[in-house]
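Take a look at this single chain in structure tokens; it is the form predicted alone.
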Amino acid sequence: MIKKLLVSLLIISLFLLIGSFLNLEYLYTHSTPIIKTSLIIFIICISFLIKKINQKPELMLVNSLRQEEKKEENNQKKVYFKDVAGLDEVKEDLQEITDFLKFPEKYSKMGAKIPKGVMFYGPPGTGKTLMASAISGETNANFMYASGSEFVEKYVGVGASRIRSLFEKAKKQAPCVIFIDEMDAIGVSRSSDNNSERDQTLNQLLVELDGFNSYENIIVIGATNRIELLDEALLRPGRFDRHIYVGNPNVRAREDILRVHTRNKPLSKSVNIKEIARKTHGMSGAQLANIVNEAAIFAVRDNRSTIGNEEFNKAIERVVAGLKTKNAVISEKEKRIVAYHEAGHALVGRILNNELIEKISIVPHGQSLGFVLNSSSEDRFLMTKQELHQKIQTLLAGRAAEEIIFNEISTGAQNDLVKSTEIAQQMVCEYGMSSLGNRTFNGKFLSGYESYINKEVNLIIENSYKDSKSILLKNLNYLKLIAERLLSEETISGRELEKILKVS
């Protein structure tokens, strides 16, 4: 309204000054006083245009910031407690926050105050941003959404801006729930981040945080991935109070899981929950959702009126090793030693009984060229030194086979490679499992011990390597017949695995 209105002033100078110059007579004897005047608000509007122009990004965005609305949340579909499945755990741990914002006045009488902030904290997919929006749901709360990266900018001074704008919106709309996701993109240690803009983002949330009473009814909520990159001062009492693991679900959570995203979908009676979550071992929350959609989806593609267990193992394939990949032309070479590579690590794998085989393909499936579908009967939260190097004997078991049957290794171990020498490092730096005794290794104190945990890396994976060769040359006819048999039908189960075992 203020802009229109100096334009218009703006424009009526222009026309005084341009129509008085014209008239030199009527200049002269009658509009020195229009001219003056004109020129006068000629003059301030012009000045005032140049120092809006002139003004600093930074405060012309704090001042958008001010009239800018927040994300809402109330208007979507609420979620609560019995829409989450598998984290009954996490649940328990909430109950008195959810019930300290239903009824504030009993705690209040006995001087209690509640949490001022919980951390959730574990591996992505695993259901942080559902809980924060359930403990809304069960309060009936207002939900406030930010994402840590809305509130990293270029100009200093505008996150910090930000976090002001969403405490005070809050504070207007309790009982609150505000929950910020990726909370390592603005709470990263500042010992490690000589950003100012973040370091004063920071400061900002934490004096919030400080801020708060136990009469506001406001609850704030943060995720992330990586909580050991978060600022000491973030996570103490006071501010963060409690830090709650959210961690990839076990076997009866899985189900649980499972059955809250089938519950709305036509099932064939054929479906079995309970089998589909033993063949998801170790999968999050999020890649459950994920095999039920496709699922689904390949139900759709296939015309079926019901989804079934045909589509489920195709669904868990795709999440697993990729799509699938039709058109693929792979020489006959390169066929076999992808059979005998996979045959490698099924045999190993089977030998070993590090974990039970679900199926075996050498049909090409995303980047890769063929793959072994694992499951297991329960969950391990455990390992041992010993079955730490049976799992790397199983990845490194595919080039020993290649070395074995071709006298030669080709490129495509690379994947197992990795995950053996990361398994190998874990065992050195982290698990105590080496020679270099029972303590561990990280950045601080890594200086001078490089080149003994290289070392002892090396040492792991060629001692497992070796011990891959010779369970294969003792085993070398089976290796033949299930290379043999990939080869000619191109996948096996895990039943046809076991015959072929017992046959020969």
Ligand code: ATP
Given for the second form:
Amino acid sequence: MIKKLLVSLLIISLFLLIGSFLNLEYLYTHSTPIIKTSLIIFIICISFLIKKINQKPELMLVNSLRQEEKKEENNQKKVYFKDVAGLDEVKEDLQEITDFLKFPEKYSKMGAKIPKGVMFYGPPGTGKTLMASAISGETNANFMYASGSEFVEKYVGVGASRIRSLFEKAKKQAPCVIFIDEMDAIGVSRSSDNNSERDQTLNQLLVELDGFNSYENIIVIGATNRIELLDEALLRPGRFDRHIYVGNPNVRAREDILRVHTRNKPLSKSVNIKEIARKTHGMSGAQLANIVNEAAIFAVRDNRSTIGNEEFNKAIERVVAGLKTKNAVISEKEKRIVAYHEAGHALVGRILNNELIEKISIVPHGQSLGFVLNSSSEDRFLMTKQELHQKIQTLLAGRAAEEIIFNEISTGAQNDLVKSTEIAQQMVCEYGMSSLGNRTFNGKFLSGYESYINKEVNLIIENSYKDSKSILLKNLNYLKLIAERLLSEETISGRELEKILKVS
Ligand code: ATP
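If the structure you just shared is the form predicted alone, then what does the corresponding form predicted in complex with the ligand look like?
Below: every chain and molecule of the assembly, starting with the one above.
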């Protein structure tokens, strides 16, 4: 208001000033109608111009914000599978869903129903949001992003009504991909605490998931870092029934991600992406994208025309140093221990043939620094005593390998020890598989037997450990080959493991 008044005063004073200089009154009374009109237009234009200049900063800001929004929308739409590097298995898993969104008639003709919901889970920054957005890009479907925390409100019913309107909007915009990030904010198990607002929101989400049918051409994708916290009702068939793990990338995937992010950047010829991928062990896609960006910023700061190795090294250092407290990248020494530990598990498991190995990895995820992924060829309902012994041998093989190679043991076997103690204890107390006889030990039949049970459990574990160690010692060359391959490749598939065992 004050601004407007000032502008008006300015115009009037300007007008008077010009008037007194030019003897405007005389001019006005004695001039032709054309001159009079142009004078009026001139004054209107001047006042309009002054007004516009006065408003410019505001308008510019609003306009630029609008442009940013639009840019963001367009950017979101423009993500395709080619922009998501290194998640080929996930893309394969999502093949039917993308096909369904592209050709819904094909499926409705057959009466086939496609999963309504997919749950991405895994560590942060691994590309879950990016992948969801790429599905919409590939299928030309609308993308609706929501974060679980948006639905968390103090007042009962608000979150639920937001869920309702999200799905209403999606139905109007079908084909549509609804992506709900941070699912744990609304989807935690209802038994964990008493929160009626969150329960209502979750119930509403379940109602909405049940409410639309599979022909409606809407896919709901959820994402969480902690799937184990989610309510079972959310994950059951007909809701988020596809659970897809999106993990930290291995060395090859890191290379692909780095290539995607350096695609449109001027790199110096000496930059070796493979080498950068090797150096960034344990980092997520988001961290890699950050490294490329930091390197570009360093190059601008140093007035360089291209991004070189020096910039990348500085960027890695910055990201690693920044991460140390939160998400420490493991040292070379630890990496070696993890490699031998996992190689030990895989080798003993494979030799005893009690497991079908799908993948061995030393890419950290969650709390674990590596893993051996097994798959059973058949469902098992019974286990023999020998098989249980072999299971314990495989569990203890990680520690045995560490002891053989480094003559030292680490904390890395903690989880294995928990599991093997549990099995040994079940063998003694529940399955009657010890020298204490064909009987169980629990409840009132336990007291007085504790020390005997402990002795038996120890015996099973010690014998299994010795057996495990002797298997590894007999196959030391294989152990080394697997571990060394892990150190260079970080992930080995079951097929590659077979090749290593055959060739040598
Ligand atoms: P959060 O669990 O924290 O929500 P997220 O798994 O959803 O993380 P995104 O938001 O998808 O991670 O990834 C963040 C950024 O990291 C992306 O915008 C992209 O720049 C980069 N990024 C992550 N993974 C990949 C990948 N596989 N390929 C290319 N870029 C990636």
